[in-house]
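Given as structure tokens, the chain that follows is alone and in the form predicted alone.
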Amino acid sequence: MNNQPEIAHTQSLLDKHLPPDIFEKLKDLQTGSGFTLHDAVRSGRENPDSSVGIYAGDAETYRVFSEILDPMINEYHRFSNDRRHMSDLSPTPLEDPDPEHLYIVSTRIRAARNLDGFAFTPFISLTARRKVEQLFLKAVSDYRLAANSRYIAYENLSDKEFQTLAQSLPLFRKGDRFQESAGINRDFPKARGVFFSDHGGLLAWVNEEDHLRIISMDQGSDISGAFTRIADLLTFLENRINFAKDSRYGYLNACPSNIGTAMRAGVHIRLPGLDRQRNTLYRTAEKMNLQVRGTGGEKTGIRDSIFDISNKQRLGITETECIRTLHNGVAALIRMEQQLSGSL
């Protein structure tokens, strides 16, 4: 009997890189925590429109199933077997690309981290989730902004309280169908929460798609300032928590698309001229290694000519290079928009 998942009809990287012979070779393997190939590909099997189609259940997944993950990672990240990821969180002073605040609506930089020695969210137990939560809160209690911060534990909120808070605070919600199939939503909302700095602009999601998602925001175009804030907290945590990382692939996370820097730096930017010439926008962004998404994120539409534009590359590029890529690309798009409107 053939137990291979029914994925041959999908267009995901999983479909491309898991032929029957490789499946047969890997199907009985498991990591030290018990994570199997069947666990890894469940989301891709149940959601044929997955772009990647595989999740990691722990750091060891990247070694045990390297025969499938390595070529997927190389293709997605345009990486190669002889390369090694490098990290650089040093301050990066950059001029404001939109000093008159005509185009950039907001800036947001996020970085994912998983604690070493714990299963990742597709396979973690509730007990381990609570331990991750406790370890983070203990570590961040010494942070210089901790005295002006608070932690909102989801399981202490009623649905009405959650909805009310979500109107003014960037809370995360239960994951989508891809995460549901992967097991990430298990035990929701237990052991989930959000840490906020009351100084504004800095927060951490606990036990969302990864153990930690650190986020720095600016209600404007201060890309350099937003990066300085997140780099400061990441460096602080790095000295107190052992994160899952690899000498070749950098920081390891549940989705192979989000390894390396595990950083996404982006802006919401209003580009009415380029909105009327979207093919030009997409081609230009591709050349500058930027990703263009809808106003509400991936697979959403464009509202009021506002695009979500972020760095496309996460692996094989340092954090500071991510920020420079975003900054230079956005500055170039603003110049194009000004030319279209005749303001240059």
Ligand code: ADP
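Taking the form predicted alone as the starting point, write out the structure of the form predicted in complex with this ligand.
Coming up is the bare chain, nothing alongside it.
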């Protein structure tokens, strides 16, 4: 039985926008540090069920391979070549979409960042990964109550210690087969770790799919609160680290689905009625620009009718628009769920 929440696979963006004849024409392209088209498409080729299928090895990938990437990016993010990305991290008060705590289990907002001048994770050396880790830990060391924060370095943990910690802490695991093919898992678990700030719900994954994944998460449905916390840490880091950025594309990251705001604002939400009518759920999500993921993260199944609903588009909308998209979408899904259960 297919329990995967993603819309049935048709064709990856890679296959759609890089047919064999164009691949032949462009196959000798590479960036200054030697990231090739073959490197970029390896994951998509080895995993024909990819939805995107391409990764960037460095910031320059987006310029050198723009003929391929622009149309993929435009389609994924509903963007166009004449537009420029804008950022807005200002506080955004929103009404609680689930004041009686009937549907939303938890809220999580993450934003990816890569350090300027370093290869991205598909192409980075171990030495550079270590440098990224050091630079981040130094920059974050005077963030608020640094004395009450901690960094869990994976390298020092036995498998058993890791498993035990992972039961209670949001640690990341070695990447899936898509990331494996892209080269992202190279040298795992070296130079990987998770930083926890004094506020338990504010953390950073170091050297997962991107150099940094800044994450704000909490039980319940306080989307504005989670946003205020992540905005605070992102702004703090922005003043201390040079991130890879482009005037048109915003923050540049390993996967083109994650550029722009690089923000995925989501909730875990229990929707038993819509679980029985998944096509309706998927159609509504698509219409409202939302992504539906599984309970255990991307490409996982649904447990206990709990869906991960988040903004799909990350480029061409600001961060505040990301959370408004989530907020509007979740409010609509809750209304649909109430109608299905007869409580409206």
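Here the structure is a predicted model, which is why all the values come from computation and not from measurement. Positions refer to the first chain, counted from 1. Here, rigid core means the biggest group of C-alpha atoms that superpose within 1.5 Å across both forms.
J.: Taking the rigid core as the reference frame, tell me whether Arg63 has a CA displacement of 2 angstroms or more between the two forms.
T.: After core superposition, the C-alpha of Arg63 moves less than 2 Å between the two forms.
J.: Following rigid core alignment, is the displacement of the Leu26 C-alpha between the two forms equal to or greater than 2 angstroms?
T.: Shift at Leu26: 2 Å or more after core fit.
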